[in-house]
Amino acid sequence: MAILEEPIKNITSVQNYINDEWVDSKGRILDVVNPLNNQVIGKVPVSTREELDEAVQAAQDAFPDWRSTPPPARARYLFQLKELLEENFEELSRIQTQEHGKTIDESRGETRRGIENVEVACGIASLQMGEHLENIATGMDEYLVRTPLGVFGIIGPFNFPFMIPLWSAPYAVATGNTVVIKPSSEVPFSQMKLAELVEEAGFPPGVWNVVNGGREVVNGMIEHPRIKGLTFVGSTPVAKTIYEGCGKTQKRVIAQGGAKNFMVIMPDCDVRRTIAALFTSFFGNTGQRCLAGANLIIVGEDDKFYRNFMDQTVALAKKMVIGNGLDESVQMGPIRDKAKKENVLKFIESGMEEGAKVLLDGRNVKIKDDYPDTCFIGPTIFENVELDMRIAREEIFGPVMSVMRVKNLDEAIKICNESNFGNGDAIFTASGNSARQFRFEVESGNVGINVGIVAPMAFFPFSGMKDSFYGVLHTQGKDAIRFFTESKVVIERWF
């Protein structure tokens, strides 16, 4: 394979799979655009409620047989599309890059971390075990029975266009539930290709549907009777409305937002491999990920240290290679489309005029292969920010680094906990105490120590706290199965 070859090679149409067929919408065509070169590479639709209400009632008519059907049953088509994902990984990866602009290196990662997903619900004859206790009473004995729910919606982002539905859609399908997608139209194509390879593992009708849309079929998820559930990812806004929404609804939901994360770097880290990791925590995916590191807290008053660390911080971001994601050279692609390169343009010159010092501009990035410029920005670093500009309290969604001092570890927690987010903070030392102090202080869902993506294993629950997460189970390995779930008590007693 040719290192540059695209997957996507002529304009391609997106459709919709409802019951087991692919079907083309009524709904109005929007362009998909390749970020790297600007250039159209597929048309999706904007769906209709009325095509949303097919969907669903396809996923209903499935329900009851695929609810009969015994789990070890059902985790033999997962097996199926487990073994068909492996063999399609490279493409799968490929689309990935090609749709969304990131390095073929993070597609892979993206790609193995959703495989891992169908993994772990593979093992759904155990997962989905209840509770006994005999005797509870003379001669009564009590049990409790996981049982599946119905029809639920599974919302995905830009950002991680086929992992993230992968945290919820095996663990939903395997409990015996049945499932619509809604994929972000601006990257539509790696949950197309996925629908392709559950279909090719034989799954029955309409246990497996992917709807594309906008807002008309959000809504129409939230309002639906007949859908008992979703599960969201991407900016609070949206998160804070699908939750308010479902709770009206009474639905159960899952709706994970943004987020402001804190790398603390104590003065007896590792320096060279901190650096290391704090290089893919803010610039990988060029930032666009809810688990990036936005803002860098430095403890303690060493001014040399200090210097030190931040010079071969910079040292570091402005060798890396921009460009073309399929190129295995290339350490960062583009920003997905234009306007969200404006955003972050906004908040690079908010940073300036609130008079942050900047150490490194992205804005004149060199890019390899002289590809437009249109959605490439480089990395940027700040120093000598405050907490109350702009650029350390707001979610930038870019490759941005906001440097902050601190004195001590308290201090630094403390900056921590003032954030309204909570998704993923971390601490970079050598000290087992200051660690645990980090871990058992910081209001933070997920929390890494000397780890910059603090991206938990799919037999672990993706957390967040405050802002960065609404409701109360998780997506992913238990919390889902419990989600996807309702818990039936049978109290017995013969006679």
The other form holds:
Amino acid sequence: MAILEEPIKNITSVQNYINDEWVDSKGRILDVVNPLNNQVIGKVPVSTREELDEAVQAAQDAFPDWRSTPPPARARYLFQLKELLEENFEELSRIQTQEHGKTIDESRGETRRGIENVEVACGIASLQMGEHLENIATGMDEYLVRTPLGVFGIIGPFNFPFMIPLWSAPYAVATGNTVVIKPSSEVPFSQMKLAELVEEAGFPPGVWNVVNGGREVVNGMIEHPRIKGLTFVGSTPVAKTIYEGCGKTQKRVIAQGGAKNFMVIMPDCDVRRTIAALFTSFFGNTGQRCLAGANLIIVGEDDKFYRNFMDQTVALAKKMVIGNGLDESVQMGPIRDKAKKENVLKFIESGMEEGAKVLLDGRNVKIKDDYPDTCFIGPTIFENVELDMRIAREEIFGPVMSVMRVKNLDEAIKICNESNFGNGDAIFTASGNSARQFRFEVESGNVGINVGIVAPMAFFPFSGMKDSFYGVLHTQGKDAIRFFTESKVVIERWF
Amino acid sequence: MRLNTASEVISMSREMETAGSSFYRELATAYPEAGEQFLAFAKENEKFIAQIKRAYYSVISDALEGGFAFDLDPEPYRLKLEMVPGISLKEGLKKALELEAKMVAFYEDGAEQSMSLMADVPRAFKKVAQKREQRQAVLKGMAPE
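Having looked at the form predicted on its own, could you now put up the form predicted together with the partner chain?
What follows is the entire complex, opening with the chain shown before.
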């Protein structure tokens, strides 16, 4: 099978997109590295606080006119953007693979999920409708309108560079707000391409702005008096800091953090399809997703079932094709960068030191083709994992499966609920009764039944509980509409 | 090497349909008396490409098993479609039937393997396989007495 063409051919310098203009930053410049071969593919600025101020000012200036633009007219900009995204679907997907390392199937999946949010936001004329009750008292009516607030900041992570800002931005602008997006400085290209398409779609100046950078920009967003709210997806410690910071500066916030997700295997599951689903869950995106499977709990005392299940899992994992994500036959790409790879390696070492048994060691994995200076780690599988081990408790963000056994479903659910996180747990079973019990009792914002990646579609909120989420409303769907609007209630009578 | 990812199976389907389309266009030129039917098949192949592409690009998602939905050996489905100059219509039809049989088997195999893992893709595969079964009946009916 062919290796698809790389869209980024030369070292490309990323600019900020402020007030419908592409501008160079005065900040220091960082390299953007392709994790496949550690070659520099671009330069990204660490923008200054002043540059953030310029973007916020542009967004603030654009707000009065944009909020006065009728919702059906705002939707037409989004329809135009949706058309452009479809036309550029393949290029957007390949950019994600080149900047992040994920496989082309995964990138196309990310592109589709991002576009779905634009599609949902196109229905803003229905979604933003308020409520009305006629005759609350004789001759009096009361109604509620959802009104935009102003400028919102959107902070994107490295693992889904295209999709995750789209969990927020389409809803923010559809409801009449304006946005300043800060992409991850490790993977800025897909947001640059998206901003080019926003420009081509003809959005008015200042409605959609992009400021590249790091902590300085994030802190600037938290402290900025003109920013009304923030959305963030990233690690739990940073989510917590942002949540607390927004509390101090009276901003509304959606702060999505890390995870440690459990996949519960009942002995009556469909083994072949369950294993395929688990591979996507544990090893998809090279384990770098907040909905990745991390701990595998096998229920029951049937040793034969357990051994057979694990033998098949290990045998399949050994056959996985690892390499260049633009090679269509590749099933897993590299870790995003060397520092993250080192972190995963430390977890693998800690699992060994703490006494877990290694069924498959991904540290010296065979890679398809020759990429000598790389960020690859193969699938790694531990069994006899105990709950107090670091590999069972902490988020690894790499392709590591930690397997434990329990006697029954009650015990499995108890273990799931003891975790500090509550992002995405799943059960694999043929029993409706077991599935129902799991769904009802498990403390997790996203629950899967025979689904290993519990990623809600755009018209449902991306939920999360405990240390996986700080806030009240969520990104995507109706929750996002509520988040990006204020409820204004009118009581009316006429003399 | 076996095919595991959705991307490579979709690419293989596209390549087979494209090759099949060219083959039917050649048949249409070689046998003008049946040209209309062969051209209709060629155009239908192009529709199949669009249908499958649409199913894949519409449903592919980070939540589905795109990298692990197949375990398909491509070798039995390799097409040998080179036209030998001067072959009879009967031989041409025989080749076409072989092509269709391979395509039906490819799509049925792919649909079975990805069932409940790739959502709409196996459904699209099954639909194309059904259409091709109808096509086989048409081809058999075209054979000269």
